[in-house]
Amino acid sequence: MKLYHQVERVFNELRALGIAADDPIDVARLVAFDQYHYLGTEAVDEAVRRLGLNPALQVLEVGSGIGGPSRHLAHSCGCQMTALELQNDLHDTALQLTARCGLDGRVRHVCGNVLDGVTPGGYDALVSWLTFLHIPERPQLYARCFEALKPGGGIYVEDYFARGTLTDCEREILVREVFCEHVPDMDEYRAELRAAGFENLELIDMSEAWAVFVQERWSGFRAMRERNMRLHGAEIIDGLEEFYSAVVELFAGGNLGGIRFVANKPLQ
């Protein structure tokens, strides 16, 4: 997915900031680089509340790209994280920056699947941003999340679902662009989850305010295009462009939706 080619681009704009190499780096102004899903810490915050995430809870991050959500996490409610990335080049990245983050104390990166599965009943909670998406094998991930729960323990996570019928046009995009071979509607989230286990589901639409989200993205991305070609080259920027206005076109046809849902593995 072109999101996720040459994420070492990050540096770029830390040093378009005049952080160097090796200088520490402020969460603060890292969170404008390192959120690759939708509505930034607005959504990572979100999970704050319906979860109440504390200092107190160990909580896993499905699908952590470069670390973004988790340090977030982190820095701002001190919750201790594991970060779970299937990528070798994004874990590394991620590693690099929860250090000069100072947070390795509190960000624990983990390079692995997490079909193959993780810490039974290690955690508390678990969140994840539009990762679900590149997993067809849903009742096998689902099973993966229940187990890693703790009684009681919360899910939020976010993601796409169909909310209409994707044309053949829509389904070959989704495969190219985003490696997306399957996308349930609310139906199959909602019987799905509760074959799982899982209780108290809320499932929430989010396809308005992501599809608004997604177009000031392209065409503030479209705006800078002359500052991040000398920044980044042509070869990153024309495949984000491509990939941002795939995803424009995907939610504009109304078949493509987003959803956030949440729910507990029961206390006994």
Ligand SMILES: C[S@@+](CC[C@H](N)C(=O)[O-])C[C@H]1O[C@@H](n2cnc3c(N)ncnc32)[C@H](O)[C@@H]1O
The other form holds:
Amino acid sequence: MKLYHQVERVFNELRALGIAADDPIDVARLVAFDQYHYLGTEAVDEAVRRLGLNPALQVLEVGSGIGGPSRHLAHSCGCQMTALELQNDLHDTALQLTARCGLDGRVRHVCGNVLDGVTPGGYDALVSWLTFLHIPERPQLYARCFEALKPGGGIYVEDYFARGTLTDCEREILVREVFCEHVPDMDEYRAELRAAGFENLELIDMSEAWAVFVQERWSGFRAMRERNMRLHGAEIIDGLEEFYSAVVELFAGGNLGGIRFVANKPLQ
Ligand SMILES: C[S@@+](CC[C@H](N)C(=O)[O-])C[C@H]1O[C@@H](n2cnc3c(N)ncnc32)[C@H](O)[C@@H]1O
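I would like to compare: after the form predicted on its own, may I see the structure of the form predicted together with the ligand?
Okay, now the whole complex, with that chain kicking things off.
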């Protein structure tokens, strides 16, 4: 998968703020550039509320990108994070940013594939934003997540779901632009999570808020085109514009939706 790989973007933005290559970084200033999902840190704070996260808990983030949500969680609520990321360049960037934020004592970065397994029973909670959509092997994925949790542990995930019947053209855009081959509907989510052993399922339709978010992200980005071209160059900006507009089109079509789900591993 070669998505989200233009990691220099975050360093360009920091430079524009006058933060040089090895300077320490205030995590509160970094959150504008390191959250690779919808609704920014608001969506991460929602996980804190839903799962009751606190400094005593070990939390696993699956698909942690350049580490934005894990750093925000470690910084804002003090939990001990393990940030699991598949792609080397994102993992290396995440390590560097976390150290510069002084959060390396609370965020442990691991490079790997969640399907290869994680420490069984190692975590009080598991969180994930916009990562499951890249993983078509859902039964295996849910089994790994279930194993990772301690009894009673909670899972909080934000991802895509099929709200309507996706057209061939929409499926093709999802594969080509988003590296997303499989989009379950709500009933499939419910059935597969139950089959994996999860209970207390709550599935929330986020589609309307996400459609607005992606539209505003795209128009804001286009309004800043000249500045962005100067800062990042044409390759990054043209690629991102194409990606952002494809996502706008998908949500506007009404067949692609956003889901937030919360569930628990049973106590026994
Ligand atoms: C949209 S990004 C989200 C990153 C992060 N959750 C955030 O919100 O900033 C999805 C991430 O999941 C990672 N990913 C995809 N498949 C994965 C897998 N099987 N195991 C671990 N990470 C994976 C991708 O490399 C990518 O960095």
